[in-house]
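Only one chain is included here, represented as structure tokens and corresponding to the form predicted on its own.
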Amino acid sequence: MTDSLRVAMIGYGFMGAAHSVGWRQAPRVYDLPLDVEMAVIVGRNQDAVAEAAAHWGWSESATDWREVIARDDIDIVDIVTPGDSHAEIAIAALEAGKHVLCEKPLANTVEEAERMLAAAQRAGERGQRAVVGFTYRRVPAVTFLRDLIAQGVVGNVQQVRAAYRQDWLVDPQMPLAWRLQKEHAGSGALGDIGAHIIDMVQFVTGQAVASVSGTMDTIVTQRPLLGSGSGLSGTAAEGFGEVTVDDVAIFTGRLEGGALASFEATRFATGRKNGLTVEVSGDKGALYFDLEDLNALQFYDRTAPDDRQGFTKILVTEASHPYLSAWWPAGHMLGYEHGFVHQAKDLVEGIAAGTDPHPTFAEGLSVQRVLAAVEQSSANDSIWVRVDAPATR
């Protein structure tokens, strides 16, 4: 083990920016056991990726990811590309002896995810680590929610409600981006944001989704081709392409402990910009999290006297709360980007300790199996579909 980890990031868009902030800030905020170097960022457009490197603080840029992962001076490969390339890049990086961080969802299909897990298991025998980027786990309030449920504060989990609502596709003139094409994205709202709430429910409850019944729909079936119009409402486009993924997915899940969970993933919730919520109800109490109020939890204590019952707001900013001891004094808020800092921290510490950070590729595969089961259910009149048992790492 060297004293420094050199990172190569494949991709440089929205997630590339977020991951760059994580890699840049983690070694400055936390006393990490190993140094981190932002070595190289990779993209197909030479000028654009060079600009991204200069903007976000990467030492160099490149256009061939295969050449980069073959380099002896690269230790970690961070994958922030569209889902159709996750399997190829991750497996190649693992076979080249690198640690891997791969954005969610792990892959576009269960079969791809299974191959990725197999590669991670082989690499694990050599001491390599592989982790999936379900970053919302690392919002301090979400980690604290998980801890409280594990401590039994809500008692037996009886029902769960989870939703992720956005509205960026309401305008029918929004161009046909890669996220709207199944060959690149795998699925639409289901995989893009539904994967987050599936993982969050499994993470905070400690229970896998065992079976599902769901419905998916595509509300706008054709969109302007990129470059054919401005993409602004009311503008004409010269050409249109087919939307081949879902715009909304609504499904019910049965957790392995018996409780029912409801899930909604939509990019057509007018007025909702990034509305992720999860509520866990038990026989002793309930907990509620809202990403648009991400420094807080709502807690209902059913065991309290009748005259003192009601949801109470817990401000999750104390040094004793998860991840917060290195940040600001109590009451000074964190934001969206901090989850990516915590992600980098957890991966570096896992590499140094020789332990697997979570979520592992096995956990990523478990989410992929739920996504596939929802698609199967929707294609068959919303029948209940059993989710395969999650793999172990």
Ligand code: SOE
Given for the second form:
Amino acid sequence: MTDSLRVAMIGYGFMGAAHSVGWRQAPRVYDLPLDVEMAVIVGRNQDAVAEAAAHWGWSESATDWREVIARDDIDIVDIVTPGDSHAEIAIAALEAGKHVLCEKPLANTVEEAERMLAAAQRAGERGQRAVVGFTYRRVPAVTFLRDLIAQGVVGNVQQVRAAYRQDWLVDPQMPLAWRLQKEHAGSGALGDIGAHIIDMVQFVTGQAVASVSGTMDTIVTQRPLLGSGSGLSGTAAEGFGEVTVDDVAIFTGRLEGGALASFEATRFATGRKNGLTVEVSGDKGALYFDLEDLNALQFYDRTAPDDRQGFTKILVTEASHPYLSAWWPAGHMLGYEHGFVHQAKDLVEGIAAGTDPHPTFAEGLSVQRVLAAVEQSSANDSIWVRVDAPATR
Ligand code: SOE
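Form predicted on its own done; form predicted in complex with this ligand now:
Every component of the complex follows; first up is the chain already shown.
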């Protein structure tokens, strides 16, 4: 391994922790063409970000992202902040000559995402890479699901069912957080977890969502404020703040190949902790993925003899399966964090090869357009809304 890529990560919350594990493990598990140095972690609170640097193994901590992205000794800017700062930071980093990894969803609006894509296209001409952090694509079973569909094992895709169910907001005493305020998050369950299943359906089927009809709902409209200094707008005098995003988004999508896809994104599925499921049904069979059983796929083969029909479990842990060659022997399971290791690996390899790893900012924009179409539909009695022409992939 020769030169190193020096990473600056902007943000240090839950995603900051997951990305830190990815940067740390990727060059140790995979034989990468370039090494990775976890150079700087950036956050507004000096003490907190210094503690995060020490905890997660970053060489330095800083509080001014503009100063960090201007440094000549930084190659990659990894953005794990709330969506309201993605556009400003990503565009500045691209214009400063850096490669960019931006957490999902790409932005809080289509307009921001379009400006980010334009900046990424200009930067691409200078050899810079730009990637969106839809890491569930990089769960080996999901990449394998995409491969099996492309091989035709389910035949023509006739229907898709996707859901992402969590329950962390069922408690009305759960305080107001940035994910519950439109000015910070753009939307609620729709953009936070609905974005994942929109991207996943487009990824595994290879088809864009062409039109949608949907309904969004906010179940708990006010929540306790964490208190002054929490950085949240709201009327501290009453101790409560308005929830200005959706708690639940349920929508139907028409894929460009004609199949109908159903989507459910909710933070009120009591008992479901991180329940992302996708089922793809075709005339030759069906495939099913469940994130809470992420090392496996369920496969139904209609072409099998009648007396042997049934969903079978494919354990996606063989060395021949995507990403697995560098990990453990068959049957030794991977976890949630491995998608972040694979993300770091793919970006480093893309930089070395001069190719944009997926999902590109164009794919991030296509998800943003579906999000906007669902919001438009929900605001207009769930009418069908065409998704603007999908960006070039
Ligand atoms: C919260 O809903 C959250 O952390 C999302 O923001 C992530 O994208 C998802 O992977 C897990 O749940």
